[in-house]
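Taking the form predicted alone, here's one chain by itself in structure tokens.
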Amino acid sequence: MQSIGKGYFTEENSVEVVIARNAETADQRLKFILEVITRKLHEMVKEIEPSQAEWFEAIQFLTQTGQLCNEWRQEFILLSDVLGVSMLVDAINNRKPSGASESTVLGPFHVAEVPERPMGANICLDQKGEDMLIHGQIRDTAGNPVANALLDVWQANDEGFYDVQQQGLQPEFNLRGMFRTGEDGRYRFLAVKPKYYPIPDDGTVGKLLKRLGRHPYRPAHLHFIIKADGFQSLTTHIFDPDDPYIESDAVFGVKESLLANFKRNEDPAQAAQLGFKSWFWDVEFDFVLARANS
């Protein structure tokens, strides 16, 4: 019998034992986050100290968290949101240089192989919701322009519906596009001014959030993955910093620098310009990419 990993154990000596136990496990890594997060549980039960009804209550909470996983909902995903996790692993997988843009979550609507779109295109195919122009440029940490950058956006309608969302009620590809900058970095292209929306509230995150007297929504934003030879990817997003849910973001993903300035363009001849039929909202931005090796 090995000597390794003997020992009674006791309330004292919990940590000890239970890691002394993987004593021989030969993947150090797995080694390491187990003697972690065996340390942190261990610390949690003993300052809790959940009595067994409770302890019950939370393997049934994370059961029937399991329980509504499938191949188009991740419960467990949606539970590391309204916790902080996953806006916490985004930010440690994701330091950026002074300078460049930040990241924040990718977010469960992004489709792959949409359409390159000509720079200027309007996005919004069923032509519903208050008109936006959205431009910019996209410049390195020197402060100069990134040209053939691959910019993949897209957004929730003025409802807050992202179009697979309602496969049939929105045309395919609705609000989404890709557009390729030129020498100058410049992007620009037209959509609707997106909404606030519900994160799934309907399952066990949604009622822990009840419970905890927390909303489930999201503030208005749009997304962008932007990419380009030599620079780190950005996935991120910008948002309306007058949006009634912009400082209690239900998963945690707004940044500071990433609210933009949503200005209402009443002149005419820039709205016929653009072939819009009035007002519309004016949004500038520009994004700052990291070099690949730094």
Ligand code: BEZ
The other form holds:
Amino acid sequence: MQSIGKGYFTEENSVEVVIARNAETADQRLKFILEVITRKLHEMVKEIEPSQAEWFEAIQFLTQTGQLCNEWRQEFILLSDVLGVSMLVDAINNRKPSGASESTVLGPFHVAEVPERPMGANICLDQKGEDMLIHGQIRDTAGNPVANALLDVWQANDEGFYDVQQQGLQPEFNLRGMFRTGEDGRYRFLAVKPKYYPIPDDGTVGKLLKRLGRHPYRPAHLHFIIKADGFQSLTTHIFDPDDPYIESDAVFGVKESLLANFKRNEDPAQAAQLGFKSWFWDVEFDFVLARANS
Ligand code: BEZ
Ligand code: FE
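Previous: the form predicted alone; requested now: the form predicted together with this ligand:
All chains and molecules follow, beginning with the one already shown.
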């Protein structure tokens, strides 16, 4: 018989009794995690003092959140996003050396196995939206160009939808592409200006946001995953600082260092050179990768 020596459960000693019950846990990391969870959960319940009805409502909320999850939808990640937990886990796991570009959330709309395109290609396959040139350089923290870096980019269209949300309406792989840098570390591609969009808000997370008086919008952004041998992989975005939701991102993904400058270029000759009709948005943004061992 296991000896626990903490007596019977009472409101006052609830934490000690439960932690003592887990004392024999062989996996020390699991033991530590359960200890912290027990302490924080009991503290939360003692502070909130939920009624039985409120506790049941919480259980139902979590049950429905789980029931919404399937191969394509992860409502629990969305919940973690709107509570700021995804960004906190991201921050803890991506502490970068000074000068390196900051990371932000991956989001649910990344697609693996996207076609690699020649540098300079247009990732907008349906000619809808305001033309945009995006270019810059991938460097290390000492300022040297990073050759052979693979950029995986994806973005919503000018109506705020990813291709995977509008299958049949948008071409497959619309506004997605992989690009590989040469010796100069430079990248360059054409696209259209993205628009703000709501995170999926027809489930439990959407209901919660409504009850909290919060909107579900993410400010306009482009997603990047940048990988290169010898460097830490960087999952990040660049944001439009003039977006109406730039200061109230539903998932807290905005960082000041990720605000890009969306400049209007009205030079018809430069537009024509890029194959654009008249004017275009010119976005220049450099990324700095941290060494794998830093
Ligand atoms: C996204 O940017 O694609 C995203 C991130 C978190 C939740 C929903 C969408
Ligand atoms: Fe996104």
